[in-house]
Amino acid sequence: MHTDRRPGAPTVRAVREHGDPALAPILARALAHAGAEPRATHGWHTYPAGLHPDAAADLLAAFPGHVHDPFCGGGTVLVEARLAGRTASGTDLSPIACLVANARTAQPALASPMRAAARRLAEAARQRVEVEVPEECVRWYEPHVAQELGRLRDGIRAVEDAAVRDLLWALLSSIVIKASYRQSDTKNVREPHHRPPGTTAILFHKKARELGRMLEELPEGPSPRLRRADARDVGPPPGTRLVVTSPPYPGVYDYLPMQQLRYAWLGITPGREMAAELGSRREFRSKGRAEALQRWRKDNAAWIATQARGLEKGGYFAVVVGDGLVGDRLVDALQPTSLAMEEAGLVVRARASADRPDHAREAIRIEHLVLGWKPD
């Protein structure tokens, strides 16, 4: 049987469309993007899970207002913001998204500084100098493409211009997977292979060649507001006019060792907020399914009815969650969802449900978009 295998979301099996006729379409419109969408810097920084930019876009351009997403990744709504000439808002617990979300939405007049000292410190690379390697790094790399990464990470560390830095940690973050024996970002396999000498810090010179141009494209206006913060406990900025965001599905994902590389190589703790992260499948295995779920339940509600409460009267919330999938059995995400909303004051105006291919687990993974709306 054909399947599609091509980068990005799979397409959709089926979209069903349900309540108010004017915005069910929209949201159906939204949902059945599919593949890889390389506008903008999109394509720079591989994060797992993001949302598709198209499904962004839509909803950015049927609900005006300020937009704030309190899950931002990767920033891709942040980066959809900016495209659109929005105001714009983003928090996340992970400090490897900010990163990234950072790096994307950043202004157009670093990307030549960041060339210019990522050229040096690729030079610098290359120099047999030997440097310290994070212990839980060695088994994950070939001696001398670590070697490089060191001398990478000591390179940025004397970096003064905290901006330019910030981008150049993220240029060393975009490349520290691929560098690896790491299979993927998302499967922790390992798979040793050669890599030439000197072609990781030929990699990084090349990421900054590439991020330079994809920032040079980006319209001039203030970058989005971020910060890292937890969704449960920090709302939307006021004058917040929409929120759009697709919080972790359950049981899906562990973004805390997912990271394991990255934190080593660029020197960050997580903190013991990243071990409370939303709807982690490492709780579903550890707890068991209806512990894990009572759980994940609460803490859907909670960042649901804070990020409502900031959310300015007549604004609109949308939400792109997916069934999880534990073990051989489907986490229903929708329900709760609309009922947390609900709880929360909203109105359901409107929601999207879509069949999308999950290929890894060789099942369907139902996707759903819920439209609420505050009441004036």
Ligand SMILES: C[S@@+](CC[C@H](N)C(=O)[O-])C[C@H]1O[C@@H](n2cnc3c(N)ncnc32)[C@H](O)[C@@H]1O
Second form
Amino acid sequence: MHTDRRPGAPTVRAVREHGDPALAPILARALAHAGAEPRATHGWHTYPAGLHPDAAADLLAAFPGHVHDPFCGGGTVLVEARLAGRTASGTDLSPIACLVANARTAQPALASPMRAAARRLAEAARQRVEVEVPEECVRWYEPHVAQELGRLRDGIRAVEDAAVRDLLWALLSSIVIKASYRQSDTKNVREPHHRPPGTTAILFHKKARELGRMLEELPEGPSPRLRRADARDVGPPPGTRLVVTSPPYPGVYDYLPMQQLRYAWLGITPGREMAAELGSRREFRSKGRAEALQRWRKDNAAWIATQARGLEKGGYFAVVVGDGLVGDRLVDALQPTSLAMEEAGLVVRARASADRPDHAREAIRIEHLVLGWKPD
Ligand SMILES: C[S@@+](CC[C@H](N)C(=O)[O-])C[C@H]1O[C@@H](n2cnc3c(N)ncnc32)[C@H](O)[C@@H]1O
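What about the form predicted in complex with the ligand, after the form predicted on its own?
What follows is the entire complex, opening with the chain shown before.
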């Protein structure tokens, strides 16, 4: 599922349409996008399981009004809303998701002070002043790399302007995996390699210049309203005409724990959030399939009910869901999602479904884009 939607994903094979003949082709087209789409700020910070930017763009073009993404992740829908001049809002349980989505949709005016601060911090990080390194990070970095990251962290803490400071935290977050021995965001495998001294600070500054350039190319317009929240509890703001989202697929990822290196460097302690993560892989492993599935169905119904309640009458509700994978068995997400939408008072108007080969796990999993409508 999600991995397949990353830029560079294999082309979707068969896309099937169901329901309203005017709406289903829009969904089919949105679901069929694959391959790299490096525009705007999308590629600037990795975030697992991103929606394809063109899918978000298609849905925004087809359905008007304020858009809300309750599982906004790295902010794909929110960036597309900014590009389309639309007002938008989003929530996510993950503090890293909120940090990334905020940086990707920040105002162009912040680019210059952010760059200046990053240049200063990068210079200071190359001075040999011994700093404290979080214990859980030690084995993941060459000692001089950890020292450079620690100096950057200490420098960021001292920045007074909160908006600039948030962008600097996002910059640090964008390099902590690349500078580490960890294979990738989603692969917790240690792969030692050498980084020459000074290059981590240089990378930080490079990422600042890159983000600055991207932000300066974003159109004028309001930044989305972002909030760290549980989608089961916090719905869209009044006036929302469109929900576009892609919730976690059951048993596929552990979104919150996979960010542990970032938490350590950024001084974040995700406490209660860990337990509130929907459909996590660890829950399926620890509780077993039947019990975890039951909880996922309940949680799925809860977030759908909360979001549908806040949607304006006549508004649309587009959800990308896919088969989960527990062990080597698929978990159907479509039926419980469609049912929960109907129970929440939405009319399921159309759907598109596509086969996505999951090469990593040698499986074909089906992904669906389901469109609900709230009756007037
Ligand atoms: C598939 S990702 C969303 C990716 C996003 N569409 C993008 O393009 O970047 C699912 C997200 O759901 C978030 N999440 C998990 N449980 C949640 C909950 N109870 N409330 C809100 N967000 C949650 C995870 O942190 C993760 O960012």
